[in-house]
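One chain comes next, on its own, written out as structure tokens in the form predicted alone.
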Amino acid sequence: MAAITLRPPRWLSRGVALGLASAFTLLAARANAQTSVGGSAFGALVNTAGMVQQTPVAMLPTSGGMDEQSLDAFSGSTAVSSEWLTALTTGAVDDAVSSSQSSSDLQQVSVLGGLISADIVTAMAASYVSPAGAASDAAGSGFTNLVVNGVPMTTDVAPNTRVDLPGVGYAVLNEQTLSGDGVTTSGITVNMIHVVLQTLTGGGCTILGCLPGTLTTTGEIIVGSANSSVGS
């Protein structure tokens, strides 16, 4: 007796690549839903004995878009002054390459009276996700004329660099600070100028000898920040 070959009929076969590709579609579609990105700038932060003063943030959506925030000058008492302050956040989510870019300029800065001063300051993040990684960079960000101390600083200033400023506390120039594991998540914050404010408490000496007085952080000063991520 010959073999008997059994075939599915046609519209089995065609209902099941139906139901592949709608659910390989479903599966894309759900992938590419957990994307998400993420980002914020602001020009000046002032945070000084219980008093807090922000520049206008611009915020990035987690579905991506763009925000913008300006203001033509802003004094936050003497500790920070600047003129033209612009705060930008854009974003896009895509199957291929998800990205978000922030920035902050801001034009004639003066902290706590001239004791850092510049032209320029260009704080940039960026950061995007692909099936081949992930990763965050502050390419572009920089100071023009910035003078720290009464010293005229390199244009190219390492990031993390750190200033003491006596009796005020220390400076942490081009601040950046990397999130994210590298590989679906990234992210990172860029702080141009970033003024830890602290006093000395305690300690004094009498007969019986010295004991030392401790650092105790007062406030906080930001000047050019920006944020950018991208998760999956």
Given for the second form:
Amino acid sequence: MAAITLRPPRWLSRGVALGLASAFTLLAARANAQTSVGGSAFGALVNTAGMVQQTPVAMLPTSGGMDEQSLDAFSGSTAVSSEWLTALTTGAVDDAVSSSQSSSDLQQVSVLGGLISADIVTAMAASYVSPAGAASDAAGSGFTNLVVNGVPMTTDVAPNTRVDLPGVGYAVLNEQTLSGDGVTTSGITVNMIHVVLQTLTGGGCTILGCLPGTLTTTGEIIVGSANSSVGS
Amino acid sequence: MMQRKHLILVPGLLAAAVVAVACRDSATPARSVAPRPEFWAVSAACFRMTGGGRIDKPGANMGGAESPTGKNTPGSRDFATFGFQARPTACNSTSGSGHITWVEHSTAIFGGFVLHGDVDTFVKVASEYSGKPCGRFSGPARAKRRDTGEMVSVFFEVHHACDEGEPGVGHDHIRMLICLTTCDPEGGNAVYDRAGLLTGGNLQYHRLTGRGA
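Now the other one: the form predicted together with the partner chain, given that the block above is the form predicted alone.
First the chain shown before, then all remaining chains and molecules of the complex.
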């Protein structure tokens, strides 16, 4: 008795194989697409009178990698002068742990003619996501010999410390902004010196009394900025 | 009498061994722990590493010791910041690729400098504390002194970059050597040697898979 073997047509086998291969490719692409990393850093940004100057800027590709930009000196504006500016960002997408970390370093920093000065400004941002969750931090950020309004700051500056700058506006030191859900996404932006420039318009006094003026934001200065983010 | 003395010593030795093992495997490495013998063994790697961050206090770190202390006081310049990506060119190859930027902020150390290095070797070593795989990579570099602006051709070796878990701060550790010629594996000819636990940032181990392996 002859054995009968049921074989599918060759074209059908090839079709099934191709279909499976396509499905695996799509699944792999989808898994990679679900996680991305982000990172950026810059030394200084001056935005006044509609003119924006930002340098040096490092940007991380969403698939990860490394970017580094540096500058020996920055004195293109009277708003900020600095030496040895380095902006760095690295990161990688991974099934186990995806991570991103960025930093910005500047030396001999002077903002608004010395209203704020520091020997070193360091901004640091780090983010990671794993099956256990996602988190970000600004550990390592700090100042060396920071002086604000002529007053030396001898202790570490707490996150989001606001300092008034009479006649100029105000500054937020060690400004930290978190984002993400802490489960599958997380991010942080650190701006070590963020000056908001303001002018007073309107207002004044007559014999009938005084009317308050309105503070209008006219520009901003950011020195030492680092950003990192992970997740979909 | 002699027999009784031995009986008293044995529980004491057992307790000491338990304490030693507990210290060695703790999340934050203890300073007094002697390196494991296998820490010095080098083998080809099948993983890559990325990282960036900061380490502080070179005074406590010279010679490769890693200080568990935190970030410096606001008046200190004694720290370095860095970023890198490094990998073997293929699984189990000891040639490598990648880049590193290392910024020394202390003006007391060669006037402060920024180093840009290109990775040409990458191997695996074991963490001195946990036994986890760490990256060791090296290559030629250019260092620019900040006091004179002079550019110098040197060689670097990241003696180890170890990912000990998340977050990186207080756990991950790195040691950087700079040499005028190719660095001896243990840095005997190093003119710069800074090591420490991260006080900022993160080091990340990534297994090589698929086409990247």
